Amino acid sequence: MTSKPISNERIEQNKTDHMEMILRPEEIEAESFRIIAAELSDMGITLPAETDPVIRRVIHTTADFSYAETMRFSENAVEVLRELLRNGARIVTDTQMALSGINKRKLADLGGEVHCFMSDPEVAAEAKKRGTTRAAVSMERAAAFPQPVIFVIGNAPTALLRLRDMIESGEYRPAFIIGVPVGFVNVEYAKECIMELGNAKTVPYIVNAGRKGGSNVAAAIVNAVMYMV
């Protein structure tokens, strides 16, 4: 997908239609759409229709277009995840960032319940015992639960890692990896061996390719969804 510049009368306009309005909350993130729209359209995109609405929200959370070429979603991933946030399935974040990002009061609505491990002294006793990461023993924590879980990481590589290994092992299967972590080590590696893995055992996935994500790409991913409820 190879993208057009963003005209100077677009940015002109952009910058004029600030200028005149003072809006309150809900008409920002209106009038935001609405110049993510004009310039993907300038840019010559267009945003397969099931997944528009997460990308889209992706976009307004960074102002970062880069992700119109690099989210990767497996089959029918969108539909999917919005049948288990329907029916009240558990989200475990590797960061307390991407807990707080997520709308709560809707998860609530649906009968579900966002979870976060990394500061449990527990998690952090048995991590350093083990010589791993919080992030890993986070994601066996998580495992127990007997509710179908979404994995929500946007920080820590090797919370996919771990994931893949009890996936691999036949030990945990995830009912959905969301996997957006940011940075430099392990990172793409981490997120190509969930999508492979998620392509041969069925797994579900929504994954950002590449260095980018963070919490609030991961926030992000599962609000958009939450709102086509």
Given for the second form:
Protein chains: 2
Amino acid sequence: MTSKPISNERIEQNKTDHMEMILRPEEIEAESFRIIAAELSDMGITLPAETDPVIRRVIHTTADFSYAETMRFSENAVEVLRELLRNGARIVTDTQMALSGINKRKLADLGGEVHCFMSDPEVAAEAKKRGTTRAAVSMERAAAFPQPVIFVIGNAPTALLRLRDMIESGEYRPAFIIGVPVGFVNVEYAKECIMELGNAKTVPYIVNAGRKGGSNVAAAIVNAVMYMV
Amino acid sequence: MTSKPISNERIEQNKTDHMEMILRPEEIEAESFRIIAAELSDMGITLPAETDPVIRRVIHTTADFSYAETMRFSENAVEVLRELLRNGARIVTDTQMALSGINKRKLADLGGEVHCFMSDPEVAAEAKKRGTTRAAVSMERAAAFPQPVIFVIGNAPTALLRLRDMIESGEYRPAFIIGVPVGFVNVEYAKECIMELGNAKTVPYIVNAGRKGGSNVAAAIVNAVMYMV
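Starting from the form predicted on its own shown above, please give the structure in the form predicted together with another copy of the chain.
Zooming out: every chain and molecule, the one shown earlier first.
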């Protein structure tokens, strides 16, 4: 209500107000998604409506817009995953970090559970004996569940390769595979295997092509789809 | 020992041999670091000897070479952090994911501990009452430890801003700050505050400038320095 020029003090005050204004977690998140939407639009990227909330949450988790170009979804993947989660899914992760990142309150509300067998001493012993990875043995443990299992793989390409073998031989069919391991060895190959086989044998998947991914990305995908239920 | 051209079958066999050969976790890791070194060299990037193992492990965790350009270290940061970890440090994280990602066996070998107050119902209640974040209140809990504390912040810029306030007012001095929150709101500003104040008041830090970071990056930094002890 004044026509005087805004003082430095006033600018500082506004800054402070602004900082205080956006300390509330739900506002920080809303503002983050507004920024992501604006920058995607500036880049001329329009995401398909079905996969948009998943890709945006991965960008929110990583501050890395390259995911807008590299995420791959089997047909109706988000709808399939949403229905599994709505019905109280059993999730198996390949890292404690991915397990930690999944919103357990939301999962419990939906009647779901999450497991990780990587710290199980029996799994470690068996992997050592057979000269394979704990992740590969963990997949076999998960496959023993009588219920449908959503596999959430953020770290170990060998987990994906073991699933590939089990699907190919016909001994097991995962309900869903989130295949986003990160890394430089076996990672791209393992993801390609899951996409090829998923398309050929209709095992639904969400994969991030290339080297990038991680437990944080894996958890973000699960959370994004849970929040759509 | 044959001069016949290599058959497709042989190539497949070699592929299989190769796949089997690099299923051992320690070999996968060694090969990954070889690839990272080769690509950094191709990019003409030479990392300083002190910070090199930390930056490489972050690239290993993210498959994102941009960290080679954006990670910032206060003077002798790696040496300072290594000494703290060698002497059995108390670590406080701002996420369960960062806590999960830290190698607890190695930490215990060194006599250290890791804590995260984010799921503490009292912290949540106090944050709600005061209209601030759980992360900010968690920092105050951590500051109540009589021992030196290494702060490992992979998510919440408000954790860094609360530390900034405590340092600025002189009420508390962190032993070390790993400041790598990820995101779009407050994140770059909070990191700049920590670097400025760290330089002015000699609070040692490792920060990733810009938007990128995360709990996985935070844990990777801790692990990289622990492996140097």
